[in-house]
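Take a look at this single chain in structure tokens; it is the form predicted alone.
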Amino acid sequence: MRTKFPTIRRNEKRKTQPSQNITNNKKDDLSMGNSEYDIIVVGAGCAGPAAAKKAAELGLKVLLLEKSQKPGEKNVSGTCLNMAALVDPDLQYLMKGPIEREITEMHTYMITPERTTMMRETPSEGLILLSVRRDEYDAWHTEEAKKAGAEVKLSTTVMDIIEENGTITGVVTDSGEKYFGKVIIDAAGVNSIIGRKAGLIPKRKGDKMILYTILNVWLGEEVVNERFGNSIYYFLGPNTQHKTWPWIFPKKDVVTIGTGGYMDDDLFKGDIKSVNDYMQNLIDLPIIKEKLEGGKVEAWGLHLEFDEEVEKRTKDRLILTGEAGGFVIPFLGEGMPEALFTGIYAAEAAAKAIEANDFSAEFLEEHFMSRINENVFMQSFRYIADLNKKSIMSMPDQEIAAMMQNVVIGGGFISNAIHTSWMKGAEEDDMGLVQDAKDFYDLIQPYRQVGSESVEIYKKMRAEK
């Protein structure tokens, strides 16, 4: 008998109450001059609160606009924070947020008709990830921005941009309110109106888009501890995804399950009529079905992610961050650190623009992208994703699992990225490619050895919260 799986509808999410710490200010009266800000940040997901907090700390007048009553309330994503990114001084404060579970192990299953291969990664010391719930974490992060001095308005949807002589000077909300800023930071996600109206976000479709279906299954803390512990799980199996990695991330008393695929011509074929079918096949795998026995679906939803770099991330007085700017790397399940970093870097670039009284796209691009290009974490993951995506997008799903079985001992995607460059160099007698592989191997070593130092930083941050 197949598991009963509800039809997924976009707006059927778990009901949440507005945050107790952040006032819904949508109908507040504005006195003269209060609609003008140094920086307006749109979106209180990952990048938005990071940008608003940093900008406020830099002494700027900041407005953060968010369409939801409670930041994160509609987000049903998997959500784990990568400790390799959190040890960066810019992100260490995030360890103070509401953590659901400290992840110390990772299990990866590659399933083919011939065999099932399981890789278990257990570092000798340190944490791999911190599991969080976005409906709690985003609200906390937004409150941190407010504490730093940013003004926060919830239940406020940005519907349009204000342009004067081709320059963006502000935004218009769903109630007709107009807010003006010296710099606008777009953190409104994959379908951002601002980036589209500004002409920076192209039409997104096909193999540049991934459609996910996600379930939150309540099991209770005792059962989650017993069946999942402090491990996350990834799976590659027949008809359970389309060139993506299905996952199970444990929280305190629920687990989040996600799968989906690139929106190309092969996303739906044969018995696969929707992403729900991928999910059904996934949770029907014996190894998963046993772990979910007795669970109750708490929330479900669809989620779109853009998997391509945007050509331009700045326009006069405008900076795109996070998913709006194409910084997220869904092929590797990476997104939150990239959004957080780019939010902070956008605030820094905006502050420099205000100081120099130069709001040109060129000035903002120079100072924004220079920080991104110096970020080893972001550059490493982009390199791994680009190299692997080229080979994997050309393979049938069954071959992908078989290929990953062949490289599993060396560390999965990282091993494949190094091996691909190394072997291509050998075949083409190009020592430059071999050297690239060696240089990349050396580059990523700090992120393969996040150990006792990260634990000490984590303990310190938790003690200060």
Given for the second form:
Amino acid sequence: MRTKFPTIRRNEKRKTQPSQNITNNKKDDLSMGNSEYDIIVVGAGCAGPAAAKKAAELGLKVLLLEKSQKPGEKNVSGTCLNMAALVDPDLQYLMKGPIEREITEMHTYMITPERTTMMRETPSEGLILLSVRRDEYDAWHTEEAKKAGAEVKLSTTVMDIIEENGTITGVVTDSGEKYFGKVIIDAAGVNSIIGRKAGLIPKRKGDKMILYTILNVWLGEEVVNERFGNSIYYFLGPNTQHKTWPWIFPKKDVVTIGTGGYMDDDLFKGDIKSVNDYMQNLIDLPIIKEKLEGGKVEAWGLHLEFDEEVEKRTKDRLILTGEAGGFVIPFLGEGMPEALFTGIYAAEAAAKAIEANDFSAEFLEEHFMSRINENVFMQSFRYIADLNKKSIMSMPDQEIAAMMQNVVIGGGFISNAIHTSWMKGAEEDDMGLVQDAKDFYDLIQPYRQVGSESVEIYKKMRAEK
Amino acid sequence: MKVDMKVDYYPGDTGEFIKVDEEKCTGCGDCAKFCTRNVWVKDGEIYRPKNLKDCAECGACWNICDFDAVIFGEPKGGTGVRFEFG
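Switch from the form predicted alone to the form predicted together with the partner chain and give that structure.
After this comes the whole thing, all chains and molecules, with the earlier chain placed first.
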């Protein structure tokens, strides 16, 4: 199967540059100073607490730093957890967190000046998503990391990295405190100062970055139940988005609405001067206007989503996770599971590095990426996104609308990805592509229907809560 | 319903976490164009982040600037924008 994750060069010679200030022997833990840790995790969004919890469970001395007063309050979006990912044994504990709504349905609307087409899809017998509020959920997750033994410091912004002989050995906070770690896990989001200072996160725009705005509308639980139920909603309408898919996700008593587009020259044109104009056009669509009648804007938000991977996720003693590492697929609205998985895998790779006393970028990458490359969820979503994004970025709006209609009728992006590869293979007489499509079809079978088994796991986890 | 940019902020001084590099700024205005919060304002030949108190910390200005003229840091711990319902 073709994916864009880089293959690992296993035979490459590893170079280790142990820092003079850092001892690599586990037995030295007791003699560690107050500011010395095995692992420092920066950012308590999705990836950070997952990494800190896992590292603490592996017996490591962990520090988790977060810039907000309450974890999640710097997070604008990431509103639904995908059950297809949550059934993975590594992520099942996340079902115990504060859930706003259990999502079982999906509605997709195609809106043109002539007509509105509504397709109702129920892709699962069971739960498809769990809707969450990040300011509640990330705070809960951070508490879980703390319970596992991680030390947590809130209202603490990392402003700089400490480098010794070209190797990152620690971080400096806004109050000038210095913390040293054998491995630093960067979970500080799309514009992470650590990844930028380490030279791994470049500037991005055009078809590599999405600017998105979010509107939270309070309606009250009864009204949300009545008008939105347990369904998420996708829309494609005139002047309501720029090569992305606006959506409405219901929480308990508010609904979250999102739209925006790729940061290219066409994002703002004509009457569109800001992403707020796309949002206004969206909520003015009669079908949405009706659903929001009587509601009140509770909160507005704005954020960027990176839509292309960073080239390298590791440096000596450093691993980039979540959005900092480009582990997000805004095209499909997927980011939280990728962050959660990569947080856990980074903690495991760091533990292996400490065990082997090898902190080189190559060692960390090998152990980090091998888990990612085995992850069915991450691989299949990347495949789906790649093929669909290629179609969409190359088409004018009218053709996108037509394609979207076919996609909707044909069962969504998964079908489109399979169909695209298969047809291209047939047209070009390239059996490799056809085989690709077939391999992918086989690969995603366990994930196509998150059925009764997942509901059983969910019930068990909620009972344990 | 009108799009109301209802944004909450923690109390406290964020520090000057976005600055312009005066030498590098060409006055092209991309920072202002891509800023949804009108943080960037033209001042003579260049742009300055004069309304930093309104910043939503998205980083669009830093990413979009072709001339590396936007110095984009972080607000002090526990300050700056605060999102609910994310």
